[in-house]
Each structure stands twice: as structure tokens, then as C-alpha cells.
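Below, in C-alpha cells: the form predicted alone, a single chain.
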Amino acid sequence: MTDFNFVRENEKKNGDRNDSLRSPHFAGKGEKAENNVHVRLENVSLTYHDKTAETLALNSLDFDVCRGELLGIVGPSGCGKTTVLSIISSIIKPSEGSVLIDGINAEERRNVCGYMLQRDELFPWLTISQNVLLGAKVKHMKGRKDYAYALLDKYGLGDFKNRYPQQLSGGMRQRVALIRTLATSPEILLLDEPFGALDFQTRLRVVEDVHAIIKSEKKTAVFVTHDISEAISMCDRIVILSARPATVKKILDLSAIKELAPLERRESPLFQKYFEDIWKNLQNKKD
């Protein structure tokens, strides 16, 4: 039922009609040039303390996320990739340094972030429409039903509004989870290994869908993954972190393949070059 070309074909077919589906809060800062800084981490460090010792987890992280960019974060297991997302969303406060969103302290703008987790976390006793509206309900956001339903229709799930999660495929459930996040009109999406629970074939399809949705909705996104190929196929740039204490080893620019869809990127001659570059950095190997 999930066709990874659906979103792009639907976008072409509907054209300007989709402009009415933009977030009600998209005006203003969200309409600035795509290349200006949306999120900035400046000298961010994090130290965990317990009764006997302290552990430096993140060490002087510096990088920007541009408006409308899909930025990937890769690194060794346990290096603190998810922690970076928690700091951007102000769930965790850094020990040193600062996080700015639109030049303002992130704590003051925490409401502009939306989280998408590894599992869809849909409630099985709620219908798809009830699940999609849950985030807005929790945040006491009124007038979201029409917008949420328009998103479901736009991305091929309108006929499933009254179904239950167990009646949908894994890929469709992940699309529902993303639409639930979008229904609260976040400016910034934080994606924490959102495809990790899917089988390989489904992941390929859903990556294509999610990438198209994020770009269509003109969202800024930070995407954490262990999968190097997935990062290359999804992202505009990739931040490569070292082992703990995590530092920024390299920021890889993928502008040469930026206009390609995820599956098209995997067929590019540059794909293997990028993969080897990331792998060498993760293994601390030199050219």
C-alpha cells in the first residue's frame, strides 16, 4: 500500500493547491532564505555526574543547522547522538555552551521542536485520526483537525482515518507518526532513528516517503541514525561525531546529490565515496 513515489507524484499533481496545507504558523521567520541559520550549537559540552565520578559525554560541539535543511548526525554507538537531540529540544541542559534557535536561547523556543522516535508509539485503541490529533490535544492546540486531515489526505492516508494502527503496515504507521508530529506545526523536526524498527525493504520505501514529506513541508530537520547509507540517502549534510566524549570530527556536504531522491542517491557514483569517507572517520582512519 505504501508507494515510495506516491508523495512526489501527488505533489506534482496537486501543484499550488498544496500551499493551503502549509502550517498555520509557517509565516514570518519560516519564510526567510533557506541558507540562514535556524539552530546553532556553540561550544556545547555535557558532563554527567554521579556519587563517585563525572563523565564528559559531549565536548565543545559547534555546528549550525540551516533553515529548511535536513542535517544528519552519525557516530559510534553510545557517543551521545540522541543526547544532542535532547539538548536541542531543551529536554537536557548543556553543562557548558549554548543552543540558539533563531538567535534565541533554545529553552525559550522549545515549543517549536517536534520529536519522532524509533517506534511509532501509536496507541492501538485509538483510530488513526485520533492518534494524529493527540499531540495537538495534549498541547491544547485548537483548530488542528482540518490541517491534520489535509495532511492525511495529501500523503495517501485519508482513507485510513477510521482504521486502527494494527490494520496498517509498518511503513504506513511511520507516516502516521510523522503526520502526528507535523499536526502540531513544529518548525524543527528531531528524528531519532525513526526507521530502526522496520525491515530493510520497508525502510527503503519509508525513507523515500519521509524525505519527500519533510522537503514538501519545508521543515528543518535533525536526523540521528546508525545507518550510514540511510544518512547519505536522506540528508543535505552529515555531522560525524567521535566516540565519547563526542566531538565534531567532520561535517560532510552532500550538495552534489542534494536534488536526488533517496533511492536515486544510492545509485549515484558518489554514494560509495561518501560512504567510505564517513566510515574512515568513524574508524579513525586517515586517507
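On a predicted model such as this, the values are computed, not experimentally measured, just so you know. Residue numbers count along the first chain shown, from 1. The term rigid core refers to the most C-alpha atoms you can superpose between the two forms while keeping them within 1.5 Å. Compared with the form predicted in complex with the partner chain:
With the core superposed, residue 255 shows a C-alpha displacement below 2 Å between the two forms.
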Second form
Amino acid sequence: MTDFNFVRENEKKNGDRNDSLRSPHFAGKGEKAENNVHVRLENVSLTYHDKTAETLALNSLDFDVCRGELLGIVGPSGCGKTTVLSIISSIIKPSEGSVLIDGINAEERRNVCGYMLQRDELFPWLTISQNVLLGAKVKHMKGRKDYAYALLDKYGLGDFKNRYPQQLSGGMRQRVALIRTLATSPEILLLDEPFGALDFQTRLRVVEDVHAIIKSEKKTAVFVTHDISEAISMCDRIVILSARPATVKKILDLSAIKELAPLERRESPLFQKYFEDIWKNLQNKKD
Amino acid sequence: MKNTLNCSPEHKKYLGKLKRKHIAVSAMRWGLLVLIIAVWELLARIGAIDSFITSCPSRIWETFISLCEDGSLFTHAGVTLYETVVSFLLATVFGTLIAIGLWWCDTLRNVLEPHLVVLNALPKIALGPIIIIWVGAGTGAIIVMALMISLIITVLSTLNGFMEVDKGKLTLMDTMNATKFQKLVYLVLPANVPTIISALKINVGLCWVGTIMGEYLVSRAGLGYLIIYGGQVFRLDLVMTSTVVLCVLAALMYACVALLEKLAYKKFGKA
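With the form predicted alone already on screen, would you show the form predicted in complex with the partner chain?
Full assembly next; the chain just shown is listed first.
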């Protein structure tokens, strides 16, 4: 439905942006790498309190997201992957440490984050165009209509502007949800298992779509998933978290396959190697 | 719609059967009503029942006509209708406002919830004498009475709807940095239009109960007054006529709300 080929060719024309995809951890503290850091987590820890106990959910997470990078976060279920996104978008305040966006405290940069949830959460009483513009309305952003409509047109939903969400298929609804997130022109996309509610067929297709959309709109994105193959098929780098309390176990660089589209990646010989690497890291409880 | 395009004989037969069944049911509905009226009238005419005690359809009709002619029916029905509609609107508006307040402030909700539940359980008619003393014997007391009966249940059911708004959608509003007011206007209220409408439906009935109860206790006009007065002077014709008029008015008001519900469901659907 979308023009992936066009998107991919465009990417190639832009040339190799290998630099921007390399983690500053590996690139050293060179000035160039520093400039490329878009989001930085510094020793972020979070402790929950409830009636029975206090739980350490995140234990000094320390990693960067580069500009234009699609960073994956995988980890055992319940390890606090979603919490990481909530902290980046300042919905939750970390107990310790800080999040910097463009070197500034994330709380002052809340509006640059766009969040996409597992379920589309489209409001059934609003039309597709009203749903897409909801974020802009909430953020008092004027004149987003043309941009949002252009996005709908571009990604094959132009004819559905005045329909209601119930009239769309699951995959289409998910794309509408992504466009709703994009409509406020966020610099950073936070994707929280956005394909979890879809069936496998639709999922493969939507992954392809979403990957193409993120790359063509040149967004920085943090993508949380429990699905290892999905992470490998979309991301430029993958942060592997341990079980609770979550720590960074390993950061896997996928720049060798970054030029490939999701479905092509699944056929790459490297795919299996990456899969096993992540799998092993998720399995052994202790390093 | 789809089916009428390429309709097999079997399907036509099935549709015909459905239609006949539908017609039969409505015929029986009206038939039952006519039968009851006819038997009532007949028994009264042949003297099997004492129409002084039970009245009868023809006498109800005569009373209805004479009440219409001297215009007193319109006065009484008008008074009752006014009291009911006012208390209905007040209950809806204040009930929703109070529910919004309780949704907004967690502490307030936690503090007031048990009190509301106890108030809801209390038979409000017991408050009659207090209301009369505080508000004075008149239309005001009747409206307050009807309000007491319907307000608390409106608050409780609407608040319940507010609290059950989909958590995922609230998270979505959080991710957009929505303020509490924006959450209310863009999510909680529209999501609860069906809840509020079904509260309205319950309120219609309750407000009629409240108004008639109030008129029994204090009034110089209204259908409830006519019923009580008719009972006291043993004019059963008057009692029956007022009851029938009351029945029709309540049904009409309910039908209005049901229509509103249909429109709202079309627009807001089920979340």
C-alpha cells in the first residue's frame, strides 16, 4: 500500500549514514558522536511503591539514542520496557538519574515526543481525520490539518478521512494511530509494542509500512517489543534489558543490515545470528 | 439489505414468516388493550362490578371530556408536567456536575462515596416532612422531592461510567500531555454519553415517582392532587382518568428520551 521502494531508494541516495548509527559508547566521546545524541539516559533508576513493597524496576540504565536512529528495546516480559518509554516522555519521573533530550532535561522537552501505544486507542466517536488531529488539538497546535491530511493521503488512508475507526481494518487503524502520533511533528517517536494487537499477516505488513514511514519522515524512534525477530527486522540498534530490576545487558549493533527493509532482513543470513545472540542474552540470568 | 438483492425462495419464505410474526404480535398487543377495556365496560354495564368503586371506560371518557371542557385537566397536567420536567433537568444537570466534581477530585470521591451510597439506600419519601418544613408546602417542595429521588442515582451511575473509562485511552491522553480538563472534554464526557443517556432513562421514571409522591404530600394542583382528591371524595372516575393521563404523559416523555438515546448511540456508539 505504501511506496517502500521509493522510500528505500531515497535512503540510498542520502548515502551511508553509518556515523549516526554508531553508538557513542563505541564511537568514543568524539564531538561528532556527541552532536548526534538525541536522547540520553543517565543512570536512570526507578523504584515503585505499592502497599506490599517497594520494587526496584529499573537499575541505572545508561544509553543513548542517536538522531535519526531506530533503537529497539527488548527484554523479558515485565522487565519495565514500557516504563523506559514513560520516563523518556516524562509521564513518569525517574527516582534517580536523568533523561536528556538535545542535552536539555526531558521534562522541558515533553512536546518533542510522540507516543504510540500497543492498541490504536482511536476514539470511536471521532472520524479518522478528527482522531488524527486529536494530539494537535490537545497541544493547541494550529494549522496541522494540511500536514495530517497529507500524511493520510501519502500512506493510503486519504479516502477514509470521514470514516469512523470501526469501519477500518486492524492494520489500517494502526497506521492511523501512527499518523496521529506523527501529526504533531514529534522529533522522537516512542513505540510501545505497536503491533502487539495485530495478527501475524497484518503485522508483517504493518511493520514494513511503519518502518518505511519512520525512515521516510526521518524520525528518531525508540521501539519497545518482546518479539525478537520484529526488533531485528526494524531496528538500527537493539538494547537488551535483563529481567527486573532491568539493567542494560548488551547493545547490539545491526548496521550491517540497516539498508534492508524488514521483510528482506528476515531472509538475511545475519538474521539468525542476531536472533541467537539476543536469545542467549535473554536466557542466561547471570552474566 | 444485502439479502433482498439475490433472494432465494426459501429466504423470501423466511422473511414472510418474520413479517407475519411481527404483525401478529402487534395485533395481539392492541387486541389485549381493547379486550381489557371491552370486558371492563361490559362487566360494568351488566352490573357484575360496581362502577362506583371500579369506574369504567365510558365514565373515564366522560370525565376526561368534561375535565377538558372546563380546562382544569390542562392546568393539572401542566403543573405535574412542569414539576417533572424541571426536576428531571435539574437532576440531570446537577447529577452530571457533581459526578464530574467527584471524578476530578479523588479525595472528595473517597470521602463522599459511602455517604452517597447510604443516601441512595434511604427511601427518600421518608424525607417528605423534612422537605415540607424546610422548603415550604408548594411546588418547590415537590421539585425537591423528585430531585432527591433521582439525583443520587444519577450521580452514582454517571460517576461509575466516568471511572470506567478505558485506561488505554487515558494513557493516550497522558502521552499527549493532556490536562485533566482536556481529558474530561475530549475523552471522559464523550465516552460517557451512552451512560448519561441511560441515567436519563432511569430519571424519567424516578422523577414521575417523585413528583406524584410530592403531590400526594403537598399540593393544590396536579395529577397527583387529582388522584388523592378523587380518592378522598370517592370519585373513582376522577382517579382513573388522572391515572390514565399520567400514564400517557410518562410514556411520551420516556419515548422522547428513548429517541434521544437512539440518536446518541448512532453518534457515540459503544466504546
